[in-house]
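Only one chain is shown below, in structure tokens, and it's the form predicted alone.
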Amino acid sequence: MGPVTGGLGLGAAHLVAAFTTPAASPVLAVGSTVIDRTPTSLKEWAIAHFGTHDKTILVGSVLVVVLLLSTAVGPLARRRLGYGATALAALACVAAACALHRPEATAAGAVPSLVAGIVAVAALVLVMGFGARPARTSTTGPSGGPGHSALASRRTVVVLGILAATAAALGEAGRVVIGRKAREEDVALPPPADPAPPFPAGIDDTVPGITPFRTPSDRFYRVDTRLDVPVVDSGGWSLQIDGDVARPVEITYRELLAMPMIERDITLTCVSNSVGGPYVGGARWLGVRLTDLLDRAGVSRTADQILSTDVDGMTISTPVTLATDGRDAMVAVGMNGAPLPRAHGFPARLVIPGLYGFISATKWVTRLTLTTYAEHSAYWTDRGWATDAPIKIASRIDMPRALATLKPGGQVMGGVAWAQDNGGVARVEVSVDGGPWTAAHLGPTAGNDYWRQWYAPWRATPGTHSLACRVIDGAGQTQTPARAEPFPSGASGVQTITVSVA
């Protein structure tokens, strides 16, 4: 009974944070709390064991602890109603103090988890008055058939199936309705006036099994702390720039597509990625430089830091001089070609190539406030990690797979490596079981911001053999084979991985 009338109140409360704020719905707000109160350690263990699936999984948890509470209303209200009802109460009450407490809360965001408590109660209240009612037939029926407990019980087990049928349909509803606002499809973006050069072909169809020189915008890696998509309607999109500068500024999406536009191929990487670990991407981004939106407000000398905040009120801090010492900083508005997807920051984010996500790439950005670190600290550096996170060299074996069985006879590995700030990708270097290390062939350069697609044949005979890769960039720098933890500052150390030949 309890879990059939909490989801039920769930589902509305899910319908109704649809129309106005998605996050607020209650599964949302109180994971979203569950996020920032959970220790950094914790939460590298669970990027690290369950990769992007890791809010999925934060999600069905929230969702089946709430469920299990609920079953207890069950005893409760057939002990006394107003039981019951209290502890329906009670849970929607944390779910809205969960939503309340948000970055750039509102009072409307505890609405939803309000809805989900009256939905809640009133369904409690018709399933126990239907478990009630008294039959019309006698108590053993007029030939021997089932009584008033027999039948109150299969009107409850009816009206419990058309509730859970109903929580279903308005969950579902909720999402329909939050997939069909503001579509970033719908934006058209105007033509770059420094555009990229004519992106090469790569190795994909010479190399099979070779990573994609570009990665698709569906499968680009996401690693952020929320559980769900922002959706933000462009047209009532504005980027404000604001704090230690000479004039304050706000920028509609309309004005942000009409400035010059600068488009590069960029490699992103986020910090939380181990050694050989999957949270990097190549894309082509297209925006508005950063250095030309921050003349415009004129900034102070006295300004050492970034502080950026998306629309929910995260924030993410970049230092002044990374950020304006002449790489291809932007507000991007598109990637690959088209608008920002959802997942990735539509309508606009941050796009600093060379830096680590955690102190670069805030996305679904809305306010740009350039402050001290003194005066002011983000979302990251309050749990520690590094303020200054340059990317470190790093090259990574996608072929053959780690512990793969391969077949005896000519062989080939290969992979990605990325150099950025240091002259770019020179050089990749395999060894084979500790063996010495020799030049791989690299394919195509789209720059020195962006990753090279390598590979390297070797004569694999029966056994088992370590395979191992490093990179050398333009400035002569070898990646370093000391072993270093993402926290704080990015991981470090030369992939190897185990195969064996049969």
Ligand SMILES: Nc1nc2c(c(=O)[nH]1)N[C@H]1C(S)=C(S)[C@@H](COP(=O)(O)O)O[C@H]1N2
Given for the second form:
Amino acid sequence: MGPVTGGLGLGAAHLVAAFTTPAASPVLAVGSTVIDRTPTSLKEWAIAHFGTHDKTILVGSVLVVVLLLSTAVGPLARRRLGYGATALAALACVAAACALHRPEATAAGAVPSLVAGIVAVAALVLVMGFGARPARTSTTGPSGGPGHSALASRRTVVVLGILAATAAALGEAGRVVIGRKAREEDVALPPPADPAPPFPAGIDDTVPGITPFRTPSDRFYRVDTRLDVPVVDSGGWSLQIDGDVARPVEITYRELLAMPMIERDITLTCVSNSVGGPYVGGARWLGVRLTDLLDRAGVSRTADQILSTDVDGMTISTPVTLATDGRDAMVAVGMNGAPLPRAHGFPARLVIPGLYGFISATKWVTRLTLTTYAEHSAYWTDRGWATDAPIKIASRIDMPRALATLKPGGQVMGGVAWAQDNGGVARVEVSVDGGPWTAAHLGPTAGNDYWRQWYAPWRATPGTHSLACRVIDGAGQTQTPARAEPFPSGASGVQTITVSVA
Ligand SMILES: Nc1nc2c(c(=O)[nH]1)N[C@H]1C(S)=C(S)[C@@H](COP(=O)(O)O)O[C@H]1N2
Ligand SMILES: [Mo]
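Previous: the form predicted alone; requested now: the form predicted in complex with this ligand:
Following is the full complex, with the preceding chain placed first.
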């Protein structure tokens, strides 16, 4: 009965949280605390093995652990009701503590956990009452029908079943409410004052199976510390620029949209992307030049760090010199011709070409504080990651898939390559079975900050083959074969896949 009473509490709390602060739902609050406390190495392992499913798996694990812990409640309650109730209350307190310790949490954050505790204890009292109450038929029937205790326990099973179904229904209702609140806002974005050149047709149609030149927003990778998607109302949103500035400023969404917009094609890359990994995507971004915003506040010469804060109080740091060196850094409001999807930072996020997302791409940004690295350290800095991390030049094989079985004869390998800070992709080379590096064909360019598609025909003979690719940037540098793990400043190495031909 423990898991059922615990589950009922969690379900009720999730629904209450859905109407108030979704992040304060006990399962999400505990999950977020786990994320923040997890050692970097374990987090990297989880991202590498579970990929984008890491959030689902975490929420599921928290749920399972809580339900397992609450199995102890049944035996405790049978010894004495108070023991069981105390155990449930203790679990609720842990959840409340997690919710209250979230950055930016208010006292209201404890409410859903409180509800969880009350509902769970009430359910426990109810179930124990049903089990204990004497049944109306207190004698065994002539044909050996159920006796008192058997009837009572059958009744308990029915009650438990109803409660379990209620728990699931409440939790699902919470999920639906959160989903409805997260519907996209209807915003009309202004046209760019400084538009990007027409987006070239990639080789999507001519090389079947190649990664699309532009990543659709709903297929764009997502990496962040949030378990749910923050729902930020553009009407209540503003961006503060403060710290070492001549005059702190606050800019509303409406004011931001009234500023001149630039439009750029930029490839976003995650530092956690391993060689050949999926955490990279190309999109067209619309936003206000970061320096236009910073100039309004007047950045002091002492500042060396832009500490950006999101709605949760999560922080990302960017070196001032890199953010203001003339690259197309922006506070973006649009992605691929539409307002930012909530998962990608609505109403506004930073996009800075050439820097890994964890030091540049703050989603749901609310504040830019000009400060120094000596004075303040950001979320990932506290976890040992680099503070200065340009995106390493890299290339990826997307076709054929590793370990694919191919037909002998003419085959095509292909993929994408990027070299944002280094004069773009000048050349991609491929090597079959460790043989000489030969030039691949390149797709069109959408600027140096954007990835490029490539493909190379090769002749497949029966047997097992290894295929490798590497990029050479506009400065003549060749992608290094030296392997490095993502931590602390990005992976390097040449991707090699094995395929069989039969
Ligand atoms: N608020 C916030 N912004 C964030 C993050 C985060 O955890 N919280 N993650 C960053 C990281 S590590 C990356 S790689 C990019 C990913 O952006 P995307 O999810 O839109 O692809 O967002 C960055 N911005
Ligand atoms: Mo990242």
